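Presented as C-alpha cells, the chain that follows is alone, the form predicted on its own.
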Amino acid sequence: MPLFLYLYFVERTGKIGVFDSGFGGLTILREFVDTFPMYDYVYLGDNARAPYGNKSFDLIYEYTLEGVKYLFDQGCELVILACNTASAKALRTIQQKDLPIIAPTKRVLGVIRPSTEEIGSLSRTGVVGILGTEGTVNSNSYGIELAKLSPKTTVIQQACPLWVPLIEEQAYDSAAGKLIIASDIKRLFDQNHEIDVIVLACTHYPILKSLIDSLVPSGVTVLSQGPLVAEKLKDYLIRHPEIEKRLTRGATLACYTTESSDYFNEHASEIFGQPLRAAHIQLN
C-alpha cells in the first residue's frame, strides 16, 4: 500500500463527542452538525444528574470526567464540553491532569474561552450581561476570561438555577414559567441598565431565546452560544490540522443518555429540530 494512503487511513480514527448535563448541549449539536455536516459525532446526555449547576466543584468533575472516558471509549477523538458548569469547573483539571495520562493525543474543549472572545467587540457601552447557572456565576468565569480578552468591558452576572429545571421539564412556557424567567431578567438590569449585550452562558437556554428577546429592552443583543463555538471549532480545527486529520466523515450521529432513552427522545428531538433516538447508559 502507497504511504500516503496508508496514513490516510490510519490517521482518521476517531469522531467528535459533544457530553453536556442534559438537552443544552444540543443546541451545539446542531450548529456543528450544520457547519461541518461531513464529520462522525456522538452525543452523550446525563440527563439522570441534570442539573449540574447547583453541585459542587468535586461532583461536577467527578460526572465530567467519566462523560469524557465514555466518550473516549466511544472512539472519540476530540470532545467538546458543551455545558458551561462543566466548562467552568472540569475543563481545566481535566485537560491538565487527566489527559497526559488517560488520553495524551485526544483533546477535550469547552464553551466558555470562544463564547469570550468576540463579545467585548460587540458592545457599544462596554457593558455585557451574562445569564447562567449558579455553578457558572459563582465561577466567575466569564469575568476572568473577560478580563483578560476585554479588560475595559464591565461584567454584569444573574444566577438563573430554575431555568434548566424549567427547560428538562417543558414548564418555561407556563405563566410560573414565564414569571421566573422575567424576574431573574429584571435582576441582571437592575444591577446595571447600560447592558447591551447578553449572553445565554447555558448552552440549555437558547430554547428560551424568543422569550429572553421580548422581554429585554430594545437594542440589546442576545447571543447563543452555538454559533459562535461553531465558528470557533472551525478555527481550531484549521490551527491543529493534526487533530482534524483523525476525525473520520461518515456523516452520523449516535447519541446516549443516562435517563430513560424514551425520555430522552422525546425532548431531544424537538430541540434538536429533527428525530433523535439515544441509547440508555449508565456512568460511573
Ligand code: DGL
The other form holds:
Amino acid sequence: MPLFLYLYFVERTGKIGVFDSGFGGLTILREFVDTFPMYDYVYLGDNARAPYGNKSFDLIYEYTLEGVKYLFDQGCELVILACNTASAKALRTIQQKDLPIIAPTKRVLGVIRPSTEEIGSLSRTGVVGILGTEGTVNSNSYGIELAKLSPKTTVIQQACPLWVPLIEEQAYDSAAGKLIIASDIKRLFDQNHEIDVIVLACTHYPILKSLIDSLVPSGVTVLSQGPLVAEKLKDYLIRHPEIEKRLTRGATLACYTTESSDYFNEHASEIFGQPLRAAHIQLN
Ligand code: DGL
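Next block, the form predicted together with the named molecule, ref. the form predicted on its own:
Complete assembly follows, chain above in first position.
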C-alpha cells in the first residue's frame, strides 16, 4: 500500500470512542485515560439533547446510533457507551441489528454488565442500592444482570430524574439542588435500610460523589463506575487480542459536543480535571 494511503488509514482508524448524552461519560473517559494512557480516544457528548434518561426507547436508540456512527466515522474501532441509559435501551439493538450491517468488525460495549460483575461480592448485608435515571431504573437492567450474576443479592432501585439536568446545568451545588439529591437518597433508604453498597448507575453521578458520600449512613460504600468499567475493559482487551491489536497508540484525545464548544470546554475541563477542547458538531 502506498505510504500516503497507509498513513491515511492509520490516522483514520484504531481509536476508542466514548459516547455519552453529555458530560457524564467524562468520568469513564478519565479512568480509561489513566489506565490506558497510550491509546487514542474520541469523546462525544450529545449535550444539546441531554438528558436522555426520561426519553422514549425509540429516541434514545436513534440518538445513540447516530453517536456511534459518528464515532466510527472518526476512526473508532471500539465504542463504549459510557451512558447507562443508552446501554440499557440501545446497546443490544445496536450490537445485534446495526453492527453486522454498518461495521461488522467494530465493537460497541456498554457499562451495565461490567458494573454488575463484582457488586454482589462487595455487600455484607446482601442489599445493594442502585441510583440511576428513570430510563435505567425502569428498564430493570441492573436487576436482571444481578439476578443472573448474584442471585442472592437484593436490588433496591431509585430513579433520580433531576440529577442529570442539575449536573448539565451546573446547578447541583445550589440549596435546591442539594435538597433534591438528599430527598432521592432518603427515598432509596426508605425502601430498605439494609443497603450497604450503592452503585452510581449513571455516569453523571460521580460528579456528585462527595455530596452523596456525605448524605449516606456511615459504613455505606458508594461506587462510581469508572474504575469498574476500566478494569473490565482491560479484561476484554486481553480476551480479544484481535481488537486490541487494531488500537492505535498515539496517546491523543479529541472531543466533540453537540452543544457549543465554549459551554463544553468550560464545564468538561472541571469534570475531567484537565483542559479539554471540543469541536461543535451536529448529529442529525
Ligand atoms: N450519563 C447518563 C447515564 O449514565 C445520563 C443519561 C441522561 O442523559 O439522562 O445514564
